[in-house]
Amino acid sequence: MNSKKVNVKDLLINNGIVILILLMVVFVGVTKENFFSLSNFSNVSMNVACRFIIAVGVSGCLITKGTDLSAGRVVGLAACLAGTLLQRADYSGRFELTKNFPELNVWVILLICVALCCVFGLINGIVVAYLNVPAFIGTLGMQMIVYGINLVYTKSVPLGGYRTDYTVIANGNFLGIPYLFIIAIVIGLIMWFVYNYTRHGKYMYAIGGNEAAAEVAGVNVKKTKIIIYVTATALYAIAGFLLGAKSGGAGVNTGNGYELEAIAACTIGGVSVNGGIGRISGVIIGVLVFELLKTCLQFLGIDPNYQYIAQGIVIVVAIALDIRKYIAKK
């Protein structure tokens, strides 16, 4: 009897974010008009579709006790890439480089974005594998590059303009579900087979359990974390495309920071920073809690600044939750 008293109070502890965010959630629905409203659904289910591409993506690398953050300005690389290519032809504020560009297919704009992005994260794989520079180090320098090539390529200018056949990508809908959600929702169920159903899948998580077990097992450690990296990077480029076409526009501050939501919400969602436990329904989860403390804030009337205070607490209880169950389980 008493032992199910203390795994309640573990229970209760362990997913106190959770709980009190879902408590917030049902305060603020009750007290607040159209917060419990299609629309409102429809705007979370867009905010979350981005966000929860790049946290799978980030997913993997937390799995093998790595992280990424350089994640949120590929993100941006990505998503200028796209408007630089994918502005109207008659726009008046056309970026100069593209301007005589021809008019490519808005599908191998996508492409040419995630093979581009894929660069950064094949010279992360090359970096954390091969150089066994810490991936927190070596993420972080890769973050300055990519946002200093970001500058450069389009000199601070912001972008808009563009084509219909782009923007109808994030903001059109079939039988009302948003073509944004129902990508992400696709993704979301190739990644989950991956990591359960395939040799990658069982070799990201032995690396995570135990990497020198790994390695004399047979894995090749190597291989698959410059796969990881490199499947985490063309998730983000995916991830910024579809964040253009949803804004309308795109910047060098696009993506800014959404390493660290990513991350917070991967470990909400149980995707342990100590390496080899982590689900997709767990990062649909902490995306989708993380999204939803972001929108009670706001509609609470929170000033912006006190909102970046509540997510950075979030970001550290959240983190410190995830050490305390490493702790007790050795």
The other form holds:
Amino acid sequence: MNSKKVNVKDLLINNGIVILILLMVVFVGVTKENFFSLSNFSNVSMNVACRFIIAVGVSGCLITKGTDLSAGRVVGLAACLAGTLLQRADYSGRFELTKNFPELNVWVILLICVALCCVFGLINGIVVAYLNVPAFIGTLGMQMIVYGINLVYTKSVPLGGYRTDYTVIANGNFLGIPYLFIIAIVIGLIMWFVYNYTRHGKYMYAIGGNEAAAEVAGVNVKKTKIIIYVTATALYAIAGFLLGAKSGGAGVNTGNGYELEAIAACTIGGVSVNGGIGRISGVIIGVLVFELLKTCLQFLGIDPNYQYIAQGIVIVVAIALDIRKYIAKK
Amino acid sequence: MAEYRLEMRGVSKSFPGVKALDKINLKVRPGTVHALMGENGAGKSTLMKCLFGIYHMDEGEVYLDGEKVEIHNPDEALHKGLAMVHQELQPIPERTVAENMYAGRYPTKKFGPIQVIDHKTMFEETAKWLEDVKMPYNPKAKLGTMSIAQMQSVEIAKAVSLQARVVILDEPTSSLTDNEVEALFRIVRDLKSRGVSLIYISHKMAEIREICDEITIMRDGTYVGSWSMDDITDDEIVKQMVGRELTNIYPPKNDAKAGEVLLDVRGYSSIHERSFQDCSFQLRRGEILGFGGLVGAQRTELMEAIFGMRHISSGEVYIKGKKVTIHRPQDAIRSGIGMITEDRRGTGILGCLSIADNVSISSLDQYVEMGVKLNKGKIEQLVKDNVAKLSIKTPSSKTLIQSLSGGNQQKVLISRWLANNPDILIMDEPTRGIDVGAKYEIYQIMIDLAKQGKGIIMISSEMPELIGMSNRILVMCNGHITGEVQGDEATQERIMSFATQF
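Structure of the form predicted in complex with its partner chain, given the form predicted on its own:
Below: every chain and molecule of the assembly, starting with the one above.
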């Protein structure tokens, strides 16, 4: 009897953030009009889509006890790359450097963005796996490098005037479901398959669980880590590409700070910062919960400056609760 | 003045399931060096930990210069004049010699209203104490830049500075060169002449002979006896250390004649001078090859190097007559070697993963379909087969491995390798930390594997296990293979004499 009571208490504490925010959603939904509306849901789902793709990328790094602080800046770079290559021919403010480029198919441009960004992921992977630089530091450096490259490339010129075959990717829908949402679901399914049904996925969890033991068991730790960082960067690039389409513009500060939101969302969704633990479904919940928090705060009319404070508290509490689970296990 | 500087009377200590110490006596006279000897696991370290209050003794009394004392923690021990130079030093390598010597008791001075560390006094005092043990190092040097021998001298100087009455040296020479050993002995003699008592824990007979006045021998947590060094021969010491009966707790060995040579290691040398050097041996089909020796003999290091976990400076490996290059564990696995490491938690189990994942991690290539997808049904079957075959006790294949007992974890690790069907299995202390019942099951598995034609290398520090299980035993000492004993001719005395050769 007594032990059951404790379990309920533990369950409540471990999922404290999720429960709290769901209560908040119910409260806001009941008290504010338009919260439970189709347009709001569509809006939230589109926001969630990009964040989710980024968070899935970061989750691989977190599961192997790493992290990736370059995520947000890679998102920005991909958005700017796509932006400079996908402006309308008749747009007056076309980007100097690319204005005479031939008009390529939008999917080819996506591939170009992904390929270019993956170079940075490859470097991240090599730095972490072969040079044994802590991921926190290695990717922090990459964050600055990518931002710098973006500044040099765009000269801080904001981009706009996109082709409609680009913007439709974000704004269009299939039977009322936004394309963005569908893309996110497809990516989620692919990554779920990778995490659960491939050698790479198993190796990833093994490295996170015990890197030295994984090495002894014959796991190619270095290769696996590199694949994780490259995949992550590919996902950031896709997210950046979609983000540009969604906003109809991009600038050097697009994606700024998204890596921290992604890490926070992963942690809320049960991806352990101690490695070895984390599921795609958890990442979805984490991103959703975090996005709902932001939406609720907006609906409640809270000053945006205070929203940052609230988000910060949620991040710290989420990680503290995660660590608590780990310590309790001992 | 009391007859004994330090006297421990009837010290007993139990851990859950084992009696680690049973009424141990230790009497050390002032100004003498007292050897404490015993096999691995005889309880020497436990006894010292009880003395220092790291463990709380269940029974027994401690007297210092005839006065009864109770010591609850290492800090109290230090203040009562007991100092220990550990086998594995625990210095702070990035700080200076002086800071290491005065860690936790820095001299301070007033700087206005606040207490600050008096660096000048600290450096001067340190220089003085180092001078005192005739090791005039620079007190401002970073400890990390010094050799192990020099670090030891710093530890000893620290003991002197604390006016230690008893200094304990735990395997002090295990990583020293001959010259460094000489220097250490000079300090020991100097301390002795000042009336300090020393307890000298070592496995090296020659050193004990050279430096010690009296000896106490322990065996399996019991007190064997104390002698003056003049009254006991080397052979007698070895006999007293191992003198226990072998009980029949091992399954019958595989008595079929060993087959073809599976593994042929030639001239393996570590990149580290003090690790294994020029080791050559062969492993044949169907045999269990035991590796004996004392802790620090570099057996684990040699095996880890063969498995690609450590670097070598020279040496070749032939598997079934074919030369192979092994740079990392993957290479070894592909060549048909499996490895159960000594440190099950550190390099064996994947703690937060399921049993299924732990069993299949090394053989995933076999279950891939259509280029990428893992066939979970096949993996599940593999796990089921192994759980049944090795009788692993677990609620389900999804149970986390960390919730299993040590014996069952070990079986999971064995099945991980069996899934690859390797010819060669290296097992480093395969039954460490495993209870008696599960031990027998592991022995049975090993013998079955040998009968199936696999070659097994077993490192064991437990002499009876080594003799009870091995068809052939190689003994290592100080990084060299010093002797070979056939399984049926093996005696603890013979192994011990090879193991203490240097």
